[in-house]
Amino acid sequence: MHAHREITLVRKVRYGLIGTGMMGYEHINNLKLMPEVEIAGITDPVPQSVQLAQMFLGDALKERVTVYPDRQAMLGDPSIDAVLISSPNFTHAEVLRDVIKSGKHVLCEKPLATTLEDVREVQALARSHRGVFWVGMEYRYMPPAARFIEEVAAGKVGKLQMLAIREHRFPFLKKVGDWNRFSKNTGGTMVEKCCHFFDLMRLIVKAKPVRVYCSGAMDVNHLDERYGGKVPDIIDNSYTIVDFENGVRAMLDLCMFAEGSKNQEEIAAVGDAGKLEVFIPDGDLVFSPRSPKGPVTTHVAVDETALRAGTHHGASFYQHRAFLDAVLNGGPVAVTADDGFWAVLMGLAAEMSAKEKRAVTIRELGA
């Protein structure tokens, strides 16, 4: 579990939210739980999204929150200390160019960008950023997943050889303007959704990916949908294998028409000493040593308040605590622009692999 240092509060950190769609509401719910935070401003070009955000803020709070006409007005306000970017994926690079110029602390929702050109530019710009630059990778912060990551790193399974991640879940939700129905807007499912899992792979394996093979397609969801006469083109199921330079193999099993599953996420790490599994939302870790045989189960509880504040098994709350520690105490930036870059790069390789039906080397993408 992520431990956080006590924060010494001089004054509240004033937050501005750029994009107040579905993920924006989750951020609002979590920030309202932070005594060190003042939600000072919001901006979104869609009036309905602004109105919904004000509803989540509540009557007492919304009167004190400025609605900026655009992000430039927000970024030009010296009283705003930190910004959260939860606008549509395809806008991230453009928004980040302005945020980096402003020097304000930033937490940008995944994916960092949707194209190779944009993600390279953002990665380079972030190196000169004066404030905290953090990429929103919530899955690291689900308490059962966090414990799993810590135990693998501590040698629980011995020398890691295989990592398997399964997410069997519900289809993509409808978002404002249906922007998430097309790969040109999202980067494709393997970027939009699966950057989370590619980030987890790198974090756990601790090595550079060298080769990606993805077999995936849109087989069940969205087939009867039409937007301006166009059919969606987003993968709804796939198997992806990633080879890492240290010899570890990782696999992702994604299905987005399996909402009846008991557990949405299952992760398994196997090494020369045993196997460790985690199940979410059950919250159970199961360790199966090679000798003596027999599994040992540990349950990882999650604070009920954190669970109620979002849809990521409490992860948004814990990630915000870590981000605040970086802003107020100079704590470590756990999810850097480089992490965001690699997650997108692996997703782009998987999208290319699925389309071309072949293994794609990371070198082909210039890394």
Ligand SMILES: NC(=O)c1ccc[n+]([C@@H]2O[C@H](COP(=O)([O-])OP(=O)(O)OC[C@H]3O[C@@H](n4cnc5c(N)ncnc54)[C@H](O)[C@@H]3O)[C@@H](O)[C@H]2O)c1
Given for the second form:
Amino acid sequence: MHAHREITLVRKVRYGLIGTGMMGYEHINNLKLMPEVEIAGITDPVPQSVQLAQMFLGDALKERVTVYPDRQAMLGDPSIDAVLISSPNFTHAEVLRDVIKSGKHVLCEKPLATTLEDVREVQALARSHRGVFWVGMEYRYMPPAARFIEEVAAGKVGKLQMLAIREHRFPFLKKVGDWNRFSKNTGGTMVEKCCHFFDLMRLIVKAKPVRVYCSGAMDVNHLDERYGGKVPDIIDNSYTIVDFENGVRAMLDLCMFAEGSKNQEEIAAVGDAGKLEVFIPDGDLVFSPRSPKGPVTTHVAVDETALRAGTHHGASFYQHRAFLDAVLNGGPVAVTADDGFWAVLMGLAAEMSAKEKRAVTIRELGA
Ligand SMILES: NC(=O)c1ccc[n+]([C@@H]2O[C@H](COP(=O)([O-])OP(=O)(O)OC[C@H]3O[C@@H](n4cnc5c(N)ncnc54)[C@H](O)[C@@H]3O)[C@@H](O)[C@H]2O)c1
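Could the form predicted in complex with this ligand be shown next, to go alongside the form predicted alone?
Every chain and every other molecule in the complex is listed next, the one we just looked at coming first.
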């Protein structure tokens, strides 16, 4: 019998969380909404993170959740079916090596890894993974973004030619141990943050990226911060242009000192028949055909419970439903290790481009 079916018949899917910081709590809040899931274990080297996780679990639940001393102990427990990796970016590759050995289903937070060497290795290892392997690039699951992706795929703008993504938001938040202040820990902002957008580009454009030009630097945020005497080195604003093999061009406009913006994300796709835009969190889709002229505005509402369970406009909830469907019913793996690989690769190309002030070809990175 198929392993996924067996779980459906026998009991709830037992999840273990590796890393319980800010994103771990969002996962806990979402998993608590899933009747098919039992949060069975957590592990985190920082006691305060474990205590906060227990607070998010709540009194009734926390007694039933095992706190493992380390990931090896969790991965060695045959009663754990699936693990969520929400430890810092630079740990993903080492954690994944162990998880893949264990064969357990895994949802790994973005980015898949932080270096070219690691991301290649993980992509190759994931090919023979026995369980579901899913990368947490969840912006695809924000309901207005999901509708936008669907409509462009259905031909709403005609033949797609240009795709513009803007994220104007607040600066990077504080993390446990301040790991996100340095590119060596995160992969750099273009990997850490922008892997989401490079993933959206590939998903919408449906082609291989060829060339990346990124102009970016850290100009406003973190300048007065010091960690062990060192100044952070993470990009806080950038423009990136990506050329795709099918002739589509895409751009990303990132600003991380724009917390006053009405919308955090704005995406526009223009084709030979018209233009479609989406605004998040407003939730509006605006269609402006060339003829007859628009605009026509549609609102995409998000379920209140899903919205409240996280800070990603409901995305974590819908991503978890889709992951669970893959685990329980053999449903499709929407965000594969290959998707994770490409998003990191494009991010690394952008980081290199910004540093060297030149366009970087994907071929240079060996892909
Ligand atoms: N999907 C999204 O939109 C989204 C949003 C935020 C963060 N993230 C990702 O989630 C991950 C965690 O980010 P965060 O914001 O929760 O950071 P955080 O610093 O708040 O939490 C990370 C936790 O991992 C723990 N940790 C460190 N090393 C570990 C190890 N080897 N094994 C297990 N735990 C370890 C830390 O003690 C900490 O509690 C990152 O990869 C980040 O990129 C994704």
